[in-house]
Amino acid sequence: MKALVFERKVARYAASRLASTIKGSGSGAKLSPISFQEIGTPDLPGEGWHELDVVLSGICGSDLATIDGRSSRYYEDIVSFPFVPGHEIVAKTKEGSRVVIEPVLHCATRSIQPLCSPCSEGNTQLCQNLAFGDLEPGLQTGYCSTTLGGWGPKVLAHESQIHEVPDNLSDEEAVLVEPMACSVHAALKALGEDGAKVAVIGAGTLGLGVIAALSQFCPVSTIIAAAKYPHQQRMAKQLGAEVVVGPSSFRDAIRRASSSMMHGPWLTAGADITFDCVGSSSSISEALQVTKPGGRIVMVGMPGPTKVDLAPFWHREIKMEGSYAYGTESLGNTFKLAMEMIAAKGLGALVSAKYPLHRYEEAIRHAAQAGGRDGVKVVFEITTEKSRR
């Protein structure tokens, strides 16, 4: 079978980074260490593992960062090469059931007993054994050489990772379950903050998902969103944001909502909680400027290396917390909550384009430019590739 494979090739990684710096994200795919090649299907790693047929697999921001050569070196020791990327996956079992994969490779997938403390409590996103056990190192399916990933016809999944897709969800909706679960996990950090004024920076897949989840599950008073493009602004409003503005008007919108004064770029008050769904140096700096003293910033998704002045954390006593993946929430399993939200909000409309694997360079460029092309989520349609062979 043919799949997209990412290999450890330092020179190509550097070339891709240079190309993406000069020409923009996604432009370095041809130079990157990723290629469309023939591979074999590995043996099942052990008991409880299944071979699945991939139907759709998304391209997310962390995939683009990896291809662009912009991902953090933090991940080097919890990734194994070569790997097939793709962790936003809807697939079929041999019996024909549609499923989605919860990609974190935790203790149970690695046959590690006893489970580490976080895994035993259902918080598999905090697993302490990402490089041990029966699998090669890998924080998730799609970054592990043992399991394959969604950017190929087959993927291996442990029974603890598999969630059946209800009949009321289309394939396009199902492929959004994993990123929406990330958004739900992040948004639920606002539970218990009834009446809070919440700011959301970024209106890509995760940002729109956070807005939808806040609206669906959290009794906050006001959601103020910064969205760059008109179609993002329309979607943010439809999904529950009360105030939606362009990036240049974001600070003023929060100033008005919080009755703040301004001193330079800083608000004297500001949002109670700010969700940064971009993860760049500039977005973190802006989050600091618009979050009230004593407030919180929640980092959503996978940021790369950044340079940020930490003085405001100290002076304004702002708390920053990460939000990685999903887990067991006070309201239930994050994947189940995501499915409920997707059905309620009609989120299948976020899928903007589908490509066969052999057109991966075009697909990656489209995904990197999705906002400017009136899109949100670009996915690979693996069944198209099967029919082509």
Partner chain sequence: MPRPGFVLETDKSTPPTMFWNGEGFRMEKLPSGSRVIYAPEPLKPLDDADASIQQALLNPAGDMPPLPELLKPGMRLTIAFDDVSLPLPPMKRPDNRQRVIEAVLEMAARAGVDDVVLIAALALHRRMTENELRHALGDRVYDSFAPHGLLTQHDAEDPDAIVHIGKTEHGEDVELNRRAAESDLIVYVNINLVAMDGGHKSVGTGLASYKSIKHHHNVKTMTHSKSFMDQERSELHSSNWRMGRFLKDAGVKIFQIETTLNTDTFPKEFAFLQKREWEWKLRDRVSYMGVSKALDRTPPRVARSIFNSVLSPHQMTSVQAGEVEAVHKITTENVYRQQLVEVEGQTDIFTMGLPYIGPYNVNSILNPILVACMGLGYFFNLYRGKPLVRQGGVLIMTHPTPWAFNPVHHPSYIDFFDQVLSETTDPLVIEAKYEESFATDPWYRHLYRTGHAYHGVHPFYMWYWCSHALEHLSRVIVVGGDPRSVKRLGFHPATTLGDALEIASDVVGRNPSISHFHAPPLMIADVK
The other form holds:
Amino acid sequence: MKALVFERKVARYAASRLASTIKGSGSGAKLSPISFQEIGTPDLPGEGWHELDVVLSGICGSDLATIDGRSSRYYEDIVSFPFVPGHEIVAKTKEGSRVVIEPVLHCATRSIQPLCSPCSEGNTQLCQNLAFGDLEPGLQTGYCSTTLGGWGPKVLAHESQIHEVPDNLSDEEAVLVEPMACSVHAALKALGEDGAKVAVIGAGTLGLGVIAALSQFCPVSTIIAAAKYPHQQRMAKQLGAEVVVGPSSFRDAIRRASSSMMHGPWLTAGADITFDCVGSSSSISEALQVTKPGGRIVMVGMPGPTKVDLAPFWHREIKMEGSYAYGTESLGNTFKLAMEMIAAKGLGALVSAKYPLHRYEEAIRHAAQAGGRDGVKVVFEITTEKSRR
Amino acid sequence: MPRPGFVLETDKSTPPTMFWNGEGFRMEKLPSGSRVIYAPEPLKPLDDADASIQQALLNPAGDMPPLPELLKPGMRLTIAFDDVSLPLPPMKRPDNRQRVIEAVLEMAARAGVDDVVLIAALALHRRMTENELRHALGDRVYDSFAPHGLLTQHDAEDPDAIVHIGKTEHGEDVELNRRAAESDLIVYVNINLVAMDGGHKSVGTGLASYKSIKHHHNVKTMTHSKSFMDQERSELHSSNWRMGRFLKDAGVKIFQIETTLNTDTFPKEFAFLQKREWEWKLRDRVSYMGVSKALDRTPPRVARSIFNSVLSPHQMTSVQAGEVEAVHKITTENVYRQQLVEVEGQTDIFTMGLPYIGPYNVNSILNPILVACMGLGYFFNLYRGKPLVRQGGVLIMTHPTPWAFNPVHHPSYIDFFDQVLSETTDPLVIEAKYEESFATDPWYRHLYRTGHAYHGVHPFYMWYWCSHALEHLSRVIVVGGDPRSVKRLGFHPATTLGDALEIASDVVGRNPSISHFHAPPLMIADVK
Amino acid sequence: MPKTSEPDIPKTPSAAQQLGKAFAKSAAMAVRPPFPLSKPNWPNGVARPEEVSRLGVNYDTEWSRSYPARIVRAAFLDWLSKPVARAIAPATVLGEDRLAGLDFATNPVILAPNHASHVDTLVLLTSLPEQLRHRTIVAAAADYFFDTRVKSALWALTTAAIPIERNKVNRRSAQVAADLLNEGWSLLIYPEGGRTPDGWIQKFSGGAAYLSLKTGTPVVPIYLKGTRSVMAKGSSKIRQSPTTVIFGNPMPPAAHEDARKFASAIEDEVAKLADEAENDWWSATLRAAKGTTPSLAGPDAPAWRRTWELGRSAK
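Starting from the form predicted alone shown above, please give the structure in the form predicted in complex with the partner chain.
The complete assembly is shown below, putting the previous chain first.
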């Protein structure tokens, strides 16, 4: 079978980084260490593991960062090469039931006993054994050489990773469960802050998901969102943001909503909680400008090495917290909550294009430019691939 | 002898018509049979303005003694004056206000009045800069009063400087600048550029608070002012008049001085701007071509600053003083004498070229909201009788409508454009949903009080100004405007006049009647 | 800035005098050729007819108002005098707007400033509105500026000076000035008749008032401040110092019946302008209305005290 494979090739890595710098994100696919090649099906790594047929697999922002050569070196020791990327996966079991995979490769998947303390509490996203046990190192399916990934016809999954998809969700909606679970996990950090004014930076999949999750689960008072493109603005509005503006008006909108004064670019008051669903140095700086003293910033988008002036972070006693993946929330399992929300909000429309694997260069370019091309989520469709062959 | 206004019916041989287009011009060939309405030529100014001022102060109109009799040693005298929104463009020095205020002060000095304070009656407009005050009042007055803190600018948001006088029989709150209210005499010095200005609006609005002003600056009043250039049919004025009379009954004594200007609007270099195209001499054609070619190559910022430096040669055509209503009656006649143009019947399509300047962007940018207000608020309302365009007709205006704002002068406009017009353009919804939050926003209040920003609520008024036109018209088309901002305003962008007429045709058909309003110079269409 | 006293004794000749003398000397040094190449001697015994002096008040300045002379003067004023004035006595000009309504081409004015220094004329002429600058003639003391031909020509050319008597009304010079006013020329005349010896203003004589009444020309009172610091009377040194020129409202002659009263009204107006320049217009107007405008004539006291007071009043 043929799958997209990411190998450790330093020269290619550098080249794709250069290309993406010069020509913009997504344009490095051709040069990057990714290739569409024949691979064998590995053995199941142990007990409780199943081989699944991939149906749809999404292209995530973190995938793009990897392809562009922009992801942090932090991950070097918790991935293993070569790997098949893809962690937003809808698949079919041998029995024919539709499932989604919760990709974190935590203690249970690695046959590690006893479980590390976060795992034992259900917070698998915080698992401390990502590089140990039966599997090669890998933080998630799609970054591990043992398990395959979503960008190929088959993927291996441990039973603890498998969630059955309810019938009321289409495949398109199901492929959003993983990213929406990230959004839900982030948004639930606003639980207990009733009446808070919340700012959301970025209106890609994660940003829109956070808006949807906030309005679904959290009784916050006002959601103010910055969205670059008109279709994003429309969706942000539909999903429950009260005020949606272009990035250049974001600060003004929050200033107004929080009845704030200003010192230069800094709001004297501001949002109670800011969700940064971009993760760039400019979005973090912006978050620092619009978050009230003593407020919180939740980092949802994956950041890399950035340069940010932390003076306001210190002086305004801002709390910054990461929000990675999903696990168990006070309301229950994050994946279950995400499915519930997707059904309630009808989020299938976020999937804006499907590509067969062999058109991966095009697909990746599209994903990188999704916003500008009126899109949100780009996915690979594997069944089509099979039937064409 | 200046010629009165003129309505030209175009035919094939008519030269193209000049349209104002922001900081530039367009030449447009109007379809045969269109009407072009030209302003009357400038009236002859007063021979000796200063002598006429003396004359007016000594022989007041209405029930009011001559000014010197009102001036007593030991009294509190407050002189309030119109702000930078008048006249347009700013006039060459000396400004009417300087002439009149100096004359008043000379009399006050002779009468031994020591306690004198000057107040710029700017209502919710932005505070004037030192240069603007010097220009309006002259250096002598400025240097005499400003250093001692006796030249003040009305602050509608200073709780200590506003007094609540009471409520009119219609329940309208009447609030006034404390110093003015507690003075023995308010002398108000006005420049009446258009028929809307002056009268009870001077003190009643100029020195009032938001709480007071909102009783007449709202959608209901504006849609019932047809037009607000015609006092008799303007709900805006009825409310102001009620408040003015209430003030009078409450014992606030006002000596009103109003002046009018002729329509000699542009300096010699731009003489072609106030000539009818077929009368352009070689000199006019050369300067038109020179100016417009040069402007084509000038960045907007520079073009703006060039135009902002234009000082108008307009001169005083009348000055009258005394009791507010009696004075304003004469003033209005004088404005009409200069500006009325008789027009027979309404039209399907109303075209206009919007200039670079309006009352609220002196030394600034005509931002998209002000573009809308200029066209739909001001020019549309420059009528008496019936609107120039029929109910359900189409308005076509030319202006580049850039997405550009002056953040110092118009901070709340930016947010209004980004956060309000992006949601809705319906004046009633806007009023109900957003007005209060803008009006009470602490940051706008701070900028209004300490900087040079219009009050937070001001962009709403601009939009309400448009409400009569929005209700009356079925379509508004902006030729040459930035499509993004034009669409945000809820209007239709068009590249050429031809396209605009095409867009209009599904509303008004293939053979619409077209009237072009060739202003500025300003005029009022007296539609029979 | 307190000023030290300067005794009113001519110490060194002024620049103008020096220039005049130098010209005279060089003329005398030329070797005289024989008749008929040179002037014939007047035979002894033949009575000389009384020669009318062509200098002083009799100097005919008509040529200096011809177009070529005007062009030279305009160039001189704008290209030389102006930069010089700006360099040595940069002037703040106030009250120009009071002249704004006047059309000088048809309605001349009489400019009546106080007089403290030789640089007054320079500062004032270069501060006049464009339209007025090139149609203003200057009344200059006949005895001082028109004592030699060269000097006369020089002054007539560069400042359009006309000779007048200092303190009395000379019929001829007054008539010339009146005629010129009637022709549309504006006239700069110092009503004090000469520069102040001690910094205080001298009594205004009636010349300007008389001409105004005679021709119906309005008088523009002017206060010049700071020129004495640039070059005081009796000093030959020029010190750079800022100056102020403040124009008053044109005073129509109609309201005044006689020259003396009119002259003192002009003096009052200049005093008020001085107050305005020192303080501000409104307080000056208030003081004028109350009759408490500070006097410019100084105390009636010995010289040292007058100087002392001047130092106190100059801020």
